[in-house]
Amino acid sequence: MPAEPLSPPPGAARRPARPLVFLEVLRREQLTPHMVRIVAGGPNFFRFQPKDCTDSYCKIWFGPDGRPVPEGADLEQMRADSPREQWPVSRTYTIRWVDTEAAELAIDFVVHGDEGIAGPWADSARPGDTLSFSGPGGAFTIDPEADWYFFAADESALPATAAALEALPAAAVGQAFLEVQGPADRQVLRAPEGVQLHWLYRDEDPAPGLLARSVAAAPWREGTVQVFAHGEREAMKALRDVFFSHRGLERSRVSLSGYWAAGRTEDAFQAEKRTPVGKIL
């Protein structure tokens, strides 16, 4: 997921840091070989205000030690007291679910060894550790008036897609194309009976463009569709062409977003979002 330095780019107006919520890690769950779930809560849960949208996300803030900033940290003060290379950075993650009665929320992390910041932290997190984040944000909601629904995602967007599938009307129909490394990374997802789930395995089809190729070849229903397609940046560019050029969809019917870019660090990916190569739409 994209990394965001606390500072704005040179010459840009500085936005005040949003207040942080400090939760306690309650448990760690190994969902698949490459996906870890962190469930957090504790006495500060009342400070978390859920957002009324399907794809709700937060920004987890990490210090130079690779761990979430400590409880009570002031981001602006940390920036004032430290050289730029030691400023906190954020990683953006979907809030998979919220249980207000139990005072818990869950965030799922893709883990690939020591790669990145958030994944390794989640892989080694233990009960009692601090989870520090700002938010939530988000805007996407399921359109209950759509005739059918179409989803396309890799594992980085699997939590957001899973949340969207669960929010569908019970009578919903559609398709979801979900790209993961292999069969062991498949998850049990809750979706209406009329929504077909298609799992795509890179181990079995390593040629580039697996997700886009599969979506382009998919049968297409009549009627008004709502599309949710999120994942690797170049794959989303290919899907942009499928949805807008090939299928002729209106922009308002498609939620399309790049979460990461192959061959780029998260910081480089975030910086490129302001350049032509980084733009999806």
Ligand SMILES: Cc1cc2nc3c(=O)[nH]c(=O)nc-3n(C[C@H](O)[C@H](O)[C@H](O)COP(=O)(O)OP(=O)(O)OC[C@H]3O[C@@H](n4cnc5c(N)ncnc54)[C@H](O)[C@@H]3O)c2cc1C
Given for the second form:
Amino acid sequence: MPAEPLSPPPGAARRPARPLVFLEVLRREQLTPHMVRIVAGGPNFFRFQPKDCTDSYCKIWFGPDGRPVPEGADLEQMRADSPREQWPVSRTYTIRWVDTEAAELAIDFVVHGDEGIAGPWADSARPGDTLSFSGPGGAFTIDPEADWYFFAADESALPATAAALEALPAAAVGQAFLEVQGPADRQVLRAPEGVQLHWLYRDEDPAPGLLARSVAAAPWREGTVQVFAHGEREAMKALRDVFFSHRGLERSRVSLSGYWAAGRTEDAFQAEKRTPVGKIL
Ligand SMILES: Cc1cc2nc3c(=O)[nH]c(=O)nc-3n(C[C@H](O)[C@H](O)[C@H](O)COP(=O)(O)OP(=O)(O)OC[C@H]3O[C@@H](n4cnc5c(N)ncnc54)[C@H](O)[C@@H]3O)c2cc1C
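Rather than the form predicted alone that you just supplied, could I have the structure of the form predicted in complex with the ligand?
To see the whole picture, the full complex is given below, headed by that same chain.
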């Protein structure tokens, strides 16, 4: 079957312009060998309207020079003025935390090599750089009625998982399976005592499917569970089978999605959501 076109057909209705927020990079922190935190703020901070969910995310807009579009940029105008290959592109990132008192927010970027736009940009970002984004979106909130909680994530969903763990009630019980490259990529996360964190290292177990294999073998409690599972697309398909076929969970108990796909830029990953390979549920 031929793939669907990756760009809208000529004459297709344009999306309405999204207001952009232009922040200033205040500092860059190396959290682990493969994770960099960018803390941003500045005079435009209060134009940002936080969302009351733990997986709040934004779309960072990059220009053809591989940097966030400059302050005041108008995406519609940039598209009208330049050929398709120079249009701004977006990359999706979780807002790890917002501190309204300090007028700062943080985004944690996986540094995954020289390929791509956002990862390399964050790795070399400097105070004073512009961070331009639209959003936030997001929908996940902790269900206080759940009997227990289950998390599964790779590095890309570690920020959203960390935010969800922090939002759990103190008496919460559960498990979190967190896949990273190696022991040095482990982070200190705040979670209730009753939630066990299991760090999985690809360096120590490089066979495919580490996250799904570990989750399939996890002890399973009685009662109503709430699941938050996000990360690489094929890993999420394997988890889908674990949660729905093996554990028989109801769809409404599970938040599951791909955050990226191996070998695809985000543009291709997003476009493939309209094709069979891109569908998880
Ligand atoms: C709702 C949502 C929230 C997200 N939150 C975060 C977040 O907080 N932090 C974060 O780092 N990512 C997050 N992601 C994932 C992020 O959007 C993608 O990883 C994105 O592709 C990175 O863009 P890039 O320009 O660095 O690489 P791209 O140009 O998109 O891709 C270039 C190459 O790098 C590979 N690649 C992309 N991401 C990774 C990765 N994580 N590991 C290894 N290889 C990779 C691609 O497969 C491709 O081959 C989130 C995604 C979604 C949908």
